[in-house]
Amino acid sequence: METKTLRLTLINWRADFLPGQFVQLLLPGVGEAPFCITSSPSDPKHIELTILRRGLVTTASQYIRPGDAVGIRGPLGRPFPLDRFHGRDVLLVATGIGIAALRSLILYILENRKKFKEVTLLYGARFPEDLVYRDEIKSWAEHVKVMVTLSKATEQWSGLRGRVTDHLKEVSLHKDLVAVVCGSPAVMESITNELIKYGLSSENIYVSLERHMKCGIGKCARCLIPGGLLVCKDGPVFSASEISIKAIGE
């Protein structure tokens, strides 16, 4: 999986952003497109985005060079809600890229980690080489549980093996814990299935499309999914009590 974090510097003007919430990246000459903010919204002078190569603007992407302009818009669409996760047990579950959207509310996490409880991260990826974040996640370890998983394992991984379902069962949930799912689509219909299935109740399972939108500001209707939502402006974090489970493998 070819992917790259960019550290971009902020030049008058300041990101008071959330967990959450995203850009769109404006390439000259290439394009635009969203993507989630991976910082800690602690540095208003920075934002982070980590990038997987899949199409025209994120591969332009890969050959950003320091020094080099782009455009930035945003912070946009609505962010996790820190205050339901104040004071509780915190379980974030992601795939693949997926991470990448947890990782501003992770580092969010560390720096405040006396506001919560027992925080867990479950991560999956096919091969070692998939794994994003490979190290920092050491250092997230000292401060919260973290379990990796491979579905693809080499004989030389010494870690988990299998999917992230395969190992929800280690993880000590109850009804008041609340998750966060992050990966494809299908990948995230089927975790919020089986938390719900260990009594997790909807309200307390969030989730972010941001991979639906286009436009980011509910202009192209693009990220329109059923129940006459926008996930640029209605999200793109939901509860799963918020839209249809179905909706979210879509």
Second form
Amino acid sequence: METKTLRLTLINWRADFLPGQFVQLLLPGVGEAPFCITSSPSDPKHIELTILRRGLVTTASQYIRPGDAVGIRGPLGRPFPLDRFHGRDVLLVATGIGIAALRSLILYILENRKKFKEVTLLYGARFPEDLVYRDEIKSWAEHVKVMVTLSKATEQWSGLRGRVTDHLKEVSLHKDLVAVVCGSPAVMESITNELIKYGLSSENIYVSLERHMKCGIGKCARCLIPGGLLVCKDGPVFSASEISIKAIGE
Amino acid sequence: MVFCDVYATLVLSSKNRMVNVVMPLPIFYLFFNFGAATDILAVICLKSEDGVIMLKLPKQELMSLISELRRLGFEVIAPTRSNETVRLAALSSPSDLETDYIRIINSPRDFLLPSREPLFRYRSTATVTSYGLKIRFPTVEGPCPVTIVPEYTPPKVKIAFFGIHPCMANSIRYLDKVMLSEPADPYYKARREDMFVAVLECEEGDQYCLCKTVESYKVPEGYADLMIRRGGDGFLVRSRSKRGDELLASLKRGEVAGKPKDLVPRLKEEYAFDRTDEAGIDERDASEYVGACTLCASCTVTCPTCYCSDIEDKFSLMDPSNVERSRVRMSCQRRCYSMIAGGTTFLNTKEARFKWRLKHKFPFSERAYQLVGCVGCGNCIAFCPARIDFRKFLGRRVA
Ligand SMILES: Cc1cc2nc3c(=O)[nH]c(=O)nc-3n(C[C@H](O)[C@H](O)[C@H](O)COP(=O)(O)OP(=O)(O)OC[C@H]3O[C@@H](n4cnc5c(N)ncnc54)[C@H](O)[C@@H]3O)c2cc1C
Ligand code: SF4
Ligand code: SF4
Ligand code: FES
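Starting from the form predicted alone, produce the coordinates for the form predicted in complex with the partner chain.
Okay, now the whole complex, with that chain kicking things off.
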């Protein structure tokens, strides 16, 4: 996985955003694509985006140099309902680039650590080099419980092995816990189902969905999901009770 | 008033002043018969106590309404015929107006929300060298070489749809729900704001029409300025708005033709279905319907309410720094509609796409706007090369 984190300084404006929201990044002459804001909401003058190389925009963004100018549309979408997380145990589950959707929330939790009870991050990737924020994670681990697991670990890897679902049983899962799940559609669906099996109610499970978004403001119908909700306006954050679980992975 | 339930509004000119006079119909005829001291400029509209009554016009007078609309600065979009196809087009001459048709291949959507719409232009720093295209991103230091000149000009047009059927007037209502909900789309809004609509009511549909199922043969308040229907060898016209009144005031002649009765078109086939049942659509087997589907997307291309779109940033290699951003029409029948990075395609079978279209038209739209997205025009059946008939899939035939 080839990722790059861009730190953007906003000129003459500030973005009052909350964890879970996204922006449309415009690369002049190339195009526009949606990305989660990965930085902390306590700094509205900067926005960080972590971008995985995939197609046109994501590849071009690997060549951006310090000082280059890009365009931003946003912040867009509905954030995580933070007040529903306060005073509770929180489980964050991410796979692959899904960690990008959670970083802003993690940074918020670190800055407001007392507002939350036990916080666990369960992060899965395939190869060691796929891990995003490798160095940062070490400092996160000082304040929250971090479990990193690799499904294609090398011999030198001393951490957990296997998929995230293999390690859910090691987390103390109980009714009052809030879980946030981010990853590829199929993985999010299977983790959500797994968590429900462990007794969590679907209202306490949140997912951040990805669709082929264009307008980001409810005009292009590209992000429609079953139930007729729009990911750009009604989401991207949904509780599993608001949508059908099949819609997560379908 | 006791002796008469029909009133006429006259515009009289008296010493160069315009006066509006409302009077009972017998007295109105007196003016006509004896010639009043003042000039009668026009009969604006005729009102009975329980509503508007109609004026009978020959086709010539109907065309004079078109000329009047053009004089008022409207671009008149009306059904025109070329060979077997009737389509909406900007009228170059009022005599091109086609009033004897059931189905048009395009719709008001194609004028309010064109299939390709430039949104703005901007200048980037791309250059072509003999080594190929070089895109250097602009920098914030020094004179910024990128000028995002959002040459943002909402289109300045006054559109008058003349002679569209009730289903098509209803399609504008659906597009309004989508495009004018917060935040309103400025391009659509600019085209829509000054719009004038003259609806040509239907007496008869073809075997694909389903306006009775979705009740779109009625035109809601605000979506018709004039209602026109056939009557004898001419047309019966009534106004449904102030602007309609004003337009009728331009008429030279027209005779009062009584009060309108609701016109319910005769359809060849009628169906009943549940508009909110998403699970039902999912559960039913559509394989017999989609077997012959060629994925041509005609159903969404000819649908008056399909609006989904893609965004393109385009430049020519001759002038790569000059970038144009456009909105172009998309279709859920295409694979790329639902493909996301990583390769997941949410709608990856013909069946899933067929059902998706129906879910968007019915349960999704009911939920979002309390309004179905299908206006019953039948285009998606009539223009389907495989004649896939969603009515049979969704419900049952009742007549
Ligand atoms: C709310 C949201 C948040 C996202 N956050 C992140 C993030 O934090 N980090 C990250 O790396 N990626 C994120 N993505 C995915 C990212 O938007 C896509 O990788 C990107 O749009 C691909 O653009 P491209 O020009 O490089 O690809 P293209 O060359 O256009 O196409 C490559 C692939 O990407 C798909 N794709 C194209 N445009 C979009 C689009 N607008 N939305 C979704 N898929 C698209 C195409 O179907 C194709 O499969 C997010 C997507 C959404 C919807
Ligand atoms: S779904 Fe079919 S019948 Fe309904 S409005 Fe669209 S084209 Fe017409
Ligand atoms: S998603 Fe399909 S049915 Fe809905 S507007 Fe787009 S093309 Fe039409
Ligand atoms: S991205 Fe256009 S409607 Fe959601």
